[in-house]
Amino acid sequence: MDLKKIFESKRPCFSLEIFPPKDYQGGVETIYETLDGLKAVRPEFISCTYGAGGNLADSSTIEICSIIKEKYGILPISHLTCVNNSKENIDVILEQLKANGIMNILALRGDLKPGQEPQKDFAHASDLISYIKEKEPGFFISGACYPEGHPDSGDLITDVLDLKKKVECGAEHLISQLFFNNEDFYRFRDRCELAGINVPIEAGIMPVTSKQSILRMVSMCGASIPAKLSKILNRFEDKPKALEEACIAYAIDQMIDLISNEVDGIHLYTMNKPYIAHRIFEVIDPMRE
């Protein structure tokens, strides 16, 4: 199944991130580890991200999408990043994803290397979804968004209208980055349905397993914690295992509340913790039908 089809059943898509290990080169039996714990949890589709920054000799994001997909039976999408990769770098990639059968990206711009010029082919995630649309229509492109706004727009208003430009340019679906008051999610939804926005978005929902871990991500992505979160992060900091159990129930609360809300599918951020993604899924898989 594609994911156009898989957008087209009423039923909300659960779909899951995983990321290449970072000893992947000489430890691939971890990424077999992770994805053996997964493939349970039954997901529309597995996304891989890509760390390589431009480096056409780190192709791990491609074959653990293959593994992914040939290994396991389940559609893979591989993140592609930009800002650090020229045309040459993207048109090589692209050939490697086509070769491999791998035919969904998730088109991001990519972080910027501190200390390091950025590419100049592309500013901009649209401007990579423009080219990949133009050079190889046959690839299904998502896109990134951000319901509390991107850490680099001046305006909630900007920042939609910049995600329209991706939808326009040829993005097909939406993840949202990951976030922690629902409310936050539903007045970006209603942001992009006055925007004539009309993809499915799926939301992203990311599992806190330590403070000092989702401080640091909500500080690169711009998300907020809420004040429910926050006493939590509180009280349990110095209690791993209580921690976390209060966190798997946090994130179950958000999926039950988005999925009661008609939400198109939520995206897991699993951070390579199959068994938090079990948990989460006994739960909320009858919820779906």
Ligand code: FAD
Contents of the next structure:
Amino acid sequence: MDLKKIFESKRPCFSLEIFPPKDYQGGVETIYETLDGLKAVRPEFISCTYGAGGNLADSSTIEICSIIKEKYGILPISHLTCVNNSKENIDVILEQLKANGIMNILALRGDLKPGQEPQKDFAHASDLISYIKEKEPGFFISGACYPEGHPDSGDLITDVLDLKKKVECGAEHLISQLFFNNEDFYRFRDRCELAGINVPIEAGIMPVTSKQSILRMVSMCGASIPAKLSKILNRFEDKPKALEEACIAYAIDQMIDLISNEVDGIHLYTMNKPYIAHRIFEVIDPMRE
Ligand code: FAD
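Show the other one: the form predicted in complex with the named molecule, since we just had the form predicted on its own.
Everything in the complex follows now, all chains and molecules, and the chain you saw is the first one.
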């Protein structure tokens, strides 16, 4: 199944994101456990994150994408960052992806690390996208987008105009950063429409599992926490099961509203937790018909 066909169908896409486990080099067992659990959710695709370190020796993302494709028969999307990768490195990775039949890439800049000089070959995701499209037009390229604006963007207009460049360079599908207030997403969708961005945009949803981890996450990505969620986090921070249940309900509520508002797709940041994906899928799946 290719992504173009999935979005032509008009049924909201349901996709998942996983990351290579920290102990991946020690064995692939934990990722099999995660994928065994996620398979039943029947996602349209599973994407796998890629470190921003530019370490060619770490091929875990490509290996996991191959497993998603070969063992589970699910379309994989390989994330690929360029901030610390040279053109030579990117060439090697593109060859490895092609050799494994992985033709879908989420092309990203990656976060700039304070005190670390980035590589000079690619300043932005759009440079990577142009490079891949010129080298190998057969790749289907997705890009990242930010309903509340990327933290480096001066303002929301600049942000959407930069996003438009990304699409003009060849991004055919966008996946959003996590957000907790759907109104932010709808305003962003309106800005995209005004800017003439007309590729499918999937909404990134992350079910919260701990107060500390979500506070760390939003401090890095710039997403805001609405009062309703903040109260949930404060009320249940010391009751993990109650917090999990409340936050699954919060994520489901967001998704029902998104589907009612004709979202192109929902991209679930699974945090490699199949149980939560299941709980959400059971409620959401009948609503996609
Ligand atoms: P860009 O599109 O390059 O944007 C970065 C900034 O530069 C923005 O402020 C933008 O407005 C500006 N900009 C963009 N293009 C131009 C231009 N042509 N001229 C001037 N300014 C421009 N990180 C990882 O390390 N690994 C992952 O696997 C990963 N997966 C992600 C998945 C999703 C869905 C999302 C939303 C983010 C992910 N990230 C990942 C984080 C991402 O790498 C960071 O958010 C990073 O800071 C920006 O990446 P980008 O591709 O959006 O960058």
